[in-house]
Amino acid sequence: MLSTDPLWYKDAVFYEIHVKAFADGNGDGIGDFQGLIGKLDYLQWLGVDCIWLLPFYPSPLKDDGYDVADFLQVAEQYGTMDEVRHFLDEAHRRGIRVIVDLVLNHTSDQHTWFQQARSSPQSPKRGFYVWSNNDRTYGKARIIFIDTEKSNWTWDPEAKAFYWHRFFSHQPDLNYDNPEVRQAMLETMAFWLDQGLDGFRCDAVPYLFEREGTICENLPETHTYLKEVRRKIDVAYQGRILLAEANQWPTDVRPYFGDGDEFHMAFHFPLMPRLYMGVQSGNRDPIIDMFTHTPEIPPNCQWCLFLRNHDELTLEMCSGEERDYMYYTYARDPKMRRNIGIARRLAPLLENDRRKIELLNSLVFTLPGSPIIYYGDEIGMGDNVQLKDRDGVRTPMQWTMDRNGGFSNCDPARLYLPVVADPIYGYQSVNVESQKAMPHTLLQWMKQMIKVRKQHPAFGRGTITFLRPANGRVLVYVRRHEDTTLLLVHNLAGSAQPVELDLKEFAGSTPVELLGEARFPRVTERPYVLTLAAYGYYWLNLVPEHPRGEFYGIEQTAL
C-alpha cells in the first residue's frame, strides 16, 4: 500500500528507469511497459519507493525522447495507454509510486504545434514558439550544448524566421509569455495525473521565459508560473510531487522551492562532482564546502541526491580547475567526454572498486536529501564509450547470463543498443540473477542499505552538523531528528585512518552500528577514537543511557 504521509518523498528511495532499457516484453528488442510490469517484483524486493521514468512520449528520438512530438500519447514502441495504467496500478499495489519526465521548456520540431507554427505567420500556433527576424536577440544567454550548437537561434526556411532554442536546434522553445502555452502545459499535467501518475520530474525549468538584457535563466516570470502549477496540483491532486531539474548553483536553485509553494524537490547538481572529488583526493573539504554554499530550504522541501543518471556526469557547476581535475581523474580518454561532462557509469568511473562504490553510495544515502539510483548501478553495470552521444550509459539492463542479458529474447542484432559484453562488466558476469543468488554481492549490499535507511527517518528528515576532527581524510557528521541522533563517519582515503572525535555532548550514550547492531564503547567526556578501513564507513545510532542503567532499545550489558 502507498504511504498516506504527505511528506513521503522525504523518506523515499528513487529509482531511475528508461522504459526502453529495462525489460523487453514483446521481443522486439526495445524495452516496454509490458516488460516493466514483469520487473516490479524485483523493484519491490530491492526496496524502491518511487520510480522515475524518462520520457515515453512519441518522439523522433533525436534526443532520446526529450524531443517530444506529442505530450498526450505513449510511444508505440513502449506500449499503449492501457498498459501504462496497468503498470501504474501494479506499482501502486506494491507500494511504489511513479513520476515521469515532463519536458516543459521545448518540443520536437516534429510536434504538430511547431509544424503548424512554421506554416504561416497567421497560424494560431505561431505564438506557441519564440521567433525573431535576427539571431542577435537575447544575446546574453549562454549556449548550453557548446559541443553541438553555435547559437540559440536557428533559421527556419519554411517560416522564414529564426526560432529560439536553449538546447538542440531540433528542440524549439515554447513561448511561455503566451497564456495558451501555459494553459496547455497545465492540461498536460492534469491529463497524466488523471491516469494515476504521482508527479513529474520537470525538465529544464530555469529557461521557460526570455527577457532582453538578461541571461534568460531563473527569471521572476518563471517562478510566477511554477507557483501557479503547484497551486493547481495541490488543490486537485494531493500527495503528488514536482521535482525540479535546475542545473544551477544551490543559491540559484533555492528560489525553486519558494516558500514551500513551488517545487517539492530539486536535484543537488553541484554536490555530485564534489563527492567524486572528495573520494579521489581523500579530502573532505570539497564536500563540506558545498554544504556551506547550500542554503536552508523550507521544511516541506527536499534535495535529491545522485551519483549518476542518464546524462553525462555534468561538470557545468565546476570551476575550470575542478573540471580539469575531474577530466584528468575520471575521463582521460576523450571518448568518455560529452558536452561539459563525463559519459560513464558509476562502476567504471570508480575502476570497479567495490569499496569506493559502497562509500559513495553511503554518502548519498546518509547526507540530507532523498537518494536516486540509476538503473543497473545497483549491480555495478558497465558502459560502452564507443556508442554515440550518451547512449553508452543507456544500454540494456542485465538480468541474467542468458542471451541479451535476459533483457530480450530477440535476435541480438535487433536490440535498440548492444548489451554490454566486455570481460569485466559483461552480462555473463554482472547480472541481477547471479547477484541475487549470493549473499555478499553489491546488489545484496544495496538492498540492505536501502532497508536500513528506511528504518531511520533521520536520514531523510534530520538536521546535519559536520564535525571537524584533525584528520581531514575522515568526513564526520551528525544527523538529528526528534529523539534520534545518528553519527556518520566516512574514510575518504585509500588507507586505514584513525580519527578522534569530540563527542562529549553525547556523553553516556552508546553507539550502536546500524548495519550489524554491534555496540561500541560508551561515549565519555574524553575524545572518542575510531579506526576505519580504507574507504570504510560507520552508521552509528547514539543511543542515550536510560536512567535505570539501560539504554533505549537494547538491554545494557558490559562492554
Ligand code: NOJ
Contents of the next structure:
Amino acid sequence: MLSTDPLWYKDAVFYEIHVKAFADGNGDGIGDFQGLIGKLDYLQWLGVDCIWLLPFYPSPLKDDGYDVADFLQVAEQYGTMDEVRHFLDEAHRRGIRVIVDLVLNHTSDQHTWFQQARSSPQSPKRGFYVWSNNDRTYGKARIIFIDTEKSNWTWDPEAKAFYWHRFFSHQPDLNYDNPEVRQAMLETMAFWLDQGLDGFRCDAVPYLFEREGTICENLPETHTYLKEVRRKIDVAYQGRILLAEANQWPTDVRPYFGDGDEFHMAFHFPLMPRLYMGVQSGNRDPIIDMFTHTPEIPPNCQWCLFLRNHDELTLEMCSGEERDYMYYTYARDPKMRRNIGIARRLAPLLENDRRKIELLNSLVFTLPGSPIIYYGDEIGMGDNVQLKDRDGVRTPMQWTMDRNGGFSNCDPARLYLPVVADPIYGYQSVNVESQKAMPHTLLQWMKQMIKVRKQHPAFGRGTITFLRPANGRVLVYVRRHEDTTLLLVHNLAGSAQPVELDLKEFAGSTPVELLGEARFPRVTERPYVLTLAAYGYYWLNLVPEHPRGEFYGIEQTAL
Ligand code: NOJ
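Return the structure block for the form predicted in complex with this ligand; the form predicted on its own was the one displayed.
Starting with the chain above, the whole complex follows.
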C-alpha cells in the first residue's frame, strides 16, 4: 500500500527506468510495460519507493523519446494504455509510486502541432512554436547540444521561417507566450494524472520562455507558469509531485521551489560532479563548498541526489578547470565524452572499485535529499562507449547469465541495443540473479543501505551540519531530526585515515553503527578518535544517555 504522508517524497528512494531497457515481455527485443510489470517484485525487494519512467510516448526516437510526437498516447512498442494502467495498479499495490517525464519545452518535428504549424503562416497552430525571419534573435542564449547543433534556430523550407529549438533541431520549442500552449500542456498533465500517475519529472524547465537581451533561462515568466502548474496539482491531485530538471547553479534552482508553491523537488546537478571530484582528489572541499553555496529550501521541498542518469554526466555546472580535471580523470578516451560531459556508467567511472562505489552511494544516501538510482547501477552494470549519442549508458538491464542477459528471449540481432558483453561488466558476470544469490554483493549492499536509510527519517528530513576535523580527507556531517542525531563519516581517500572529532556537544551519547548495530565507545568531552579504512564510512546513531544510565535496557557499564 502507498504511504499516506503527503511529504512521502522526502523519505523516498527513487529508481530511474527506461521502459525499453528494463525487460522485454513480448520478445521483440524492446522492453515494454508487460516486462516491467514482471519486474516490480524485484524493485519492491530492493526497497524502491518511486519509479521515474523516461518518456514512453510515440516518438521518432531521434532523442530517445524526448522528441514527443503525441503527448497523449503510449508508443506502440511499449504497450497499450490499459497496460500502463495495469502497471500503475501493480506498482501501487506494492507500495511503489510512479512519476514520468513531462517534456514541456519542446515536441518532435513530427508532432501534428508542428506539422500543421509549418504548413502555413495562417495555420491555427503556427503560434504553438517560436518563429523568426532571421537566426539572430535571442542571440544571448547558449547552445546546449554543442556536439550536434550550431544554432538554436533552424530554417524550415516549408514554413519559410526559422524555428527556435534549445536542443536538437528536430525538437522545436513550444511557444509558452501562447495561452493555448500553456493550456494544452496543463491538459496533458491532467490526462496522465487521471491515469493514476504520481507526478512528473519535468524536462528542461529553465527554457520555457524567451526574452530578447537575456540568456533565455530561468525567466520570471517561466516561474509564473510553473506555479500555475503546481496550483493545478494542489487543487485536484494531492500527494502527486513535480520534480524539476533544471541544470543550473543552486542559487538559480532555488526559485524553482518558490515558497514551497512551485516544484516539490529538484535535482541537485552541481553537487553530482563534486562527489566524483571529492573521491578522486581525496579532498572534502568540493563537496562542502557546494553545500555552502546551496541555499535553504522550503520545508515541504526536497533535493534529488543522483550519481548517474540516462544522459552524459554533465559538467555544465563546472568551471573550466574542474571540467578539465573531470575529463582527465574520468574520460581520457574522447569516445567517452558527449556534449559537455561524460557518457559512462557509475561502475566503470569508478574503475569498478567496490569501495568507491559504496562510498559515493553512501554519500547520496546520507546527504540532504532523496536518492535516485539509475537502473543497473545497483548491480554495477558497465557501459559501451562505442555506441552513438548517449546509448552507451542505455543498454539492456542484465538480469541473468542467459541469452541477452535475461532481458529478452529474442534473436540477439533484434535487440534495440546490444547487451554489454565484455569480460568485466558483461551479463555473464554482472547480473541480478547471481548478485541476489550471494549475501555480500553490491546489490545486497544497496538493498541493505536502502533498508537502513528508511528506518531513520533524519536522512530525508534532517538538518545538516558539517564538522571540520583537521584531516581534510575525511568528510563528516551531522544530520538531526526531532530527537535523532546521526553522525556520518566518510573517508574520501584511498588509504586508511585517522580522524579526531570534536563531539563535546554530544558528550554522554553512544554512537551505534547503523549497519551492524555495534556500539562504539561513549562520547566524552575529549576528542573522539575514529579510524577509517580506505574509502571507508560510518553511519552512526548518537544515542543519548538514558536518564537512568541505561542504554537499550542494557547497563552502560556493560558497554
Ligand atoms: C533532457 C533529457 O534528460 C535529455 O535526455 C534530452 O536529450 C534533453 N532533455 C532534450 O530533450
